[in-house]
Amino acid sequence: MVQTKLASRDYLIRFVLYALLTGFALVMLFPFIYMMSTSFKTSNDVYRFPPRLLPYSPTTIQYNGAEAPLYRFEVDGAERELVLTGDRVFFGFFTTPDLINTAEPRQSEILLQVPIDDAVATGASVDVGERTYDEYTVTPEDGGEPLTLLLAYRGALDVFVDPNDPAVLAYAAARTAPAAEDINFQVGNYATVFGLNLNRALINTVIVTLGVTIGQLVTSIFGGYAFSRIQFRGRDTIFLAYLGSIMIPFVVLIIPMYRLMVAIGWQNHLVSLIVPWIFTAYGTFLIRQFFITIPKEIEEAALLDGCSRFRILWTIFVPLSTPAIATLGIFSFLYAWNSFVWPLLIIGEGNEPNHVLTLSLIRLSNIAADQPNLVLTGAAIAILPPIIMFILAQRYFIESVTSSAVKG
């Protein structure tokens, strides 16, 4: 009995923990989910209040040779989808003297709303407050007894008709009529955004990111192996000096790097986004620290078997260091993909053929300032590749973190 109570308590604690974790996860993921949902919406749907998560679009139908939106009305107790005819009918809005709002007649409580031509003027008028209202005899639409009421105000309403049954009519203001909507993902938003030079920017970003990532992995692997396994004079001093370069702020390097790129003619070229960044002190330090943990006996055995340094590196050290290399690859990929300041300086906002995604997104936000659905579509295009990259490499990343913790 005691064990049953303990088991029930454990299940309850687990349920509460999982519920809390799921709630926090949804809160953290909601901005991403809303961004992806908005990227499939129309601009009008984005501005709708209250906002909706799923994308809705107006339902349309062919009417009089053109595509016309449908509106939902309740007619004779049944919901119908009607179409706007383009005609207007003047209505009278009738009520009793005690229900008239003399300050704002349009805010009065209306008892009957009928076409003004169907109302019969009695010729009498009634003073309510400081205003005079005409008296009419009106008949309810359901055929009840005629009523003598005051005309509170007049107004024109649009005519809606059932496209399948012209006898079914409804009257309302088109701007406030409830539109018929269905869930509809606007996949065309992505084609529109790609047509605004984002396809070229995406290709440029892929080229730059792959170049920087591969370059950093290669130089870090070679540098990490040299600093961890090869003995040469001043090795530790050189490594400390190289590692100390991490402390130099990027703002200090901007001007000399820019002048160097201009001097060698790389300004406004993609090569200026790749070559200066293929060397990384952090990556070299990360790989070196991982290489140090590999037992020296393995390397000595390979040297006795006649293996060269290069073969030992690529057949022993690299396979054993997959978690560290994957971690560095993720960091390098994210840095190169999201780089903004350096491309803005060396490429410029006006050089559209060599734009990367970060620059094109700024241009897109200016062009489509009144269309947030397109802006968020561009953001979705920019954010999806890094997410996919992390999902594919997360196993190695977690393995690297856990192995470092165990070794520590």
Given for the second form:
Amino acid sequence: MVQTKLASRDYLIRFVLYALLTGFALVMLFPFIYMMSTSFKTSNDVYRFPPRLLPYSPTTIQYNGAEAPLYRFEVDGAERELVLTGDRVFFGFFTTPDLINTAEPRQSEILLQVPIDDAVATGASVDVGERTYDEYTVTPEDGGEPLTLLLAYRGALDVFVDPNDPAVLAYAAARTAPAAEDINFQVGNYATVFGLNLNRALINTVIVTLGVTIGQLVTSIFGGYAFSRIQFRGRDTIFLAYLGSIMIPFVVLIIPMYRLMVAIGWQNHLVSLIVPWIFTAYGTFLIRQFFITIPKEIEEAALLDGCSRFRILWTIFVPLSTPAIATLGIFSFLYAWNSFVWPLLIIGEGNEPNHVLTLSLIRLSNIAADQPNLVLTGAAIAILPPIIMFILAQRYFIESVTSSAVKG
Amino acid sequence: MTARIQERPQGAAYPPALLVNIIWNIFVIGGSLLLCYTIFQVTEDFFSLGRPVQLFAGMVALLPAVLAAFATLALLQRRPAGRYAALVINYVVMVMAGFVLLHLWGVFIGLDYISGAILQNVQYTLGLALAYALYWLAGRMREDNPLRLLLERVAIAIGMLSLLLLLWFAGAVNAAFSIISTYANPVVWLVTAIMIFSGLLAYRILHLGEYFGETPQQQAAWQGWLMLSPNVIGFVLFFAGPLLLSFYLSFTNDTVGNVPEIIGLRNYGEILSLQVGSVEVDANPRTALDRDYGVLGDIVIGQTRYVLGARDPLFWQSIRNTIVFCLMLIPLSVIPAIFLSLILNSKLPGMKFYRAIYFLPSVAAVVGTALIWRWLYDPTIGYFNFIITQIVGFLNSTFGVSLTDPRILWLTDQGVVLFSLVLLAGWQVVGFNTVLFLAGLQSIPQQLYEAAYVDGANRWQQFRNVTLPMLSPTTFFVIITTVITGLQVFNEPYALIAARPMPTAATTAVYYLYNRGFFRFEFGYASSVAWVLFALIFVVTLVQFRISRSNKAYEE
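Rather than the form predicted on its own that you just supplied, could I have the structure of the form predicted in complex with the partner chain?
The next block holds the full complex; its first chain is the one shown before.
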């Protein structure tokens, strides 16, 4: 754009632009943030509504020699964390006759609840609706005048106690009481998921990716050199056929390749994920395009000195084209690491020892269908290595995209 | 090669390598004939691929015999063509023997055991990681730092030691021993001998260049073919061969467990047959069609209902889904990409950072991201519905309207699920497209903007009259690649939607192919589907080819 002087309006525009970019960046990043946060959660925490991004888990302390959860209570107007003792106390729930729900006594509006042992029966009883309710004299806990009320129903409540001050007690049903929670990263999810075959899958993926990447680099460098630097009959025909093969979509080859692998006994084996994929028309083309730009004079001088072609390739061309080789390496790495269709067909979801990560991930999503924390931990294991690679070698990733569009 | 380059006295003796090769060729011819015979006799149904493939393989097996016969004659006449033929034979025999040998050694299948062995000895891989870290650290130090050398040596020592321990405990010795023990089988000896012998022979013949009066061009030729050979072998084995096989299978009724028969165009007929019928408005649309047709859709005009039917309605449905997917994906992944790239192209600081963030999703495996999105789409705990609920609640409370929370069933509602797929795919590809547009923008010559500025064009006019037209080739390229990859969409529905069988609304063309080929094992039918799909993709590619060519003409 043509330079203009900066006015306050330009600052405003800049602000809007950055806000737009940041907003969009958040949208792009959110699924990954969600993945990471879920991968550190407990399974219960995942199902909480409304969802939270940070991983929480119930706070527990040692109480009477055992691990016991803490709950949040308001005692005398102050927020306190009380521990669940495991004891239960029978409570009476008291109210006046007019507040009793005749159809469902447990739904009645309750005026007072005290331990049933603290209430004194008057001996009288009152009929409300179809039932008879006993009358009690009840003293409110906060110390008020004793009241004469009807016992609507009895029920057990859990006893909570302040671990630092045994005098502070509270009674509630633990099921509905608000648990005290801490931010707590469940790193153990990763160990669990590795135990569900992802450890093996990770190593298999590394093996396959290494094999494919190295193989593609070798064949592409040789092929690229022959296509760019050696004149011989038939070269251009082959080159055209090679370029044409880029246009053929993989779907056409799926079934015959599968039949071929079955025929030579490679079905279900890792080798079928490596050997057929080390030949790449795209990579050969990429390397050829780069080799063409290397000046001919260097090579001719070396040839006159009696250097063999392999030596020239290794000592001159390869060092000069590290950017292109890195670009292709990144491309092959991503391609092999993320591939899914072919492993699915040739290895299958059931053959666990030979799973690669993508397959194991699908399998995990089936066996842990109700535990998104584990599934997304698996997703993180599969997704993080390429992302780390990307952060380290960003330039070559971008290069590998734009190079595919060079001759659009 | 017919031109005699150098005259040699006819009576002179042949070099020994030549004589050996001539004798060797007789063995090659014999071996080739034997292989051909075996193909026709031993395997009856030929890997259940059918007689045509058997015939073809038999013919291919005869090729070495023909070539060897030719080579023998040409070598006797001392013609260079004989030398090349012999080279090709020996080289191919060596490579094939090498393959067979690796197979007999159990190397290919042995790859499966590596992960188990490493897993049991994980601690030593940590040693490798430590060694790498130390080495990296040493590389960061200054050259003259004495610590650098020490650190490097320690790193190498640790690395070597862990590698040795890993190899030892992971059973490298056992593996080597098991390779040696395969030599109890005489076939292994034979194959090894063939490989070494043909390799040596190829090497010797290669060095007879002077004898045959080799010109520099001829030398370049064999060097070129040699370097190209891995690619050529891969091309034949894993591209051209399968392509032919696919074409053949698409004309057969190949299924699992039976030998395929050629049934002509019947698969294609089944796939592509459409029928239009008409009935009265309130009649069952089904009755308008022949018995083996299913209803695709119908339309009422006046008092008649016109019904479109197909023999394979699910195929047409999947094609429709795929095309709708592409049509929705284009605006979703192209328009934001153009605007983002325009902003990123400004020379403000921090743009590389944003570019990197936008690019992140295209680095991640689709299977992984789809699983993330599966839970984002969850109707009860997913963030999509949560955010919609929040927005609806906000609108209701602020504006006093009474909108109902839609509670969208993203993955189970047949009307929504395709859109959910598009949203995921759009998110995944938009950053990739942004980078492409950015490259396109950066290739626009700056002078054009300067000229426009001099002419008094404002920002909008510059965008309208310079940027957009200059960006059109990139736009076109991006749209075409989006369509070509979109037409082959498979991973997204497979991983995003857990329900099986796949809901009809989310069945894409490749998923349909997968279902026919690998669930119902109708390989023949699925191959035909693949070729129909290929035809569709090819049309798109052709359009791209023609238009980009006319673009170039316009530029020149």
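For the two forms, the rigid core is made up of the largest set of C-alpha atoms that agree within 1.5 Å on superposition. Numbering follows the first chain given and starts at 1. In this text the structure is predicted, and so the values were computed from the model without any measurement.
The Cα position of residue 96 differs by 2 Å or more between these two forms after fitting on the rigid core.
With the core held fixed, the Cα of residue 46 is displaced between these two forms by 2 Å or more. Core-superposed comparison between these two forms: the CA of residue 78 exceeds or equals a 2 Å shift.
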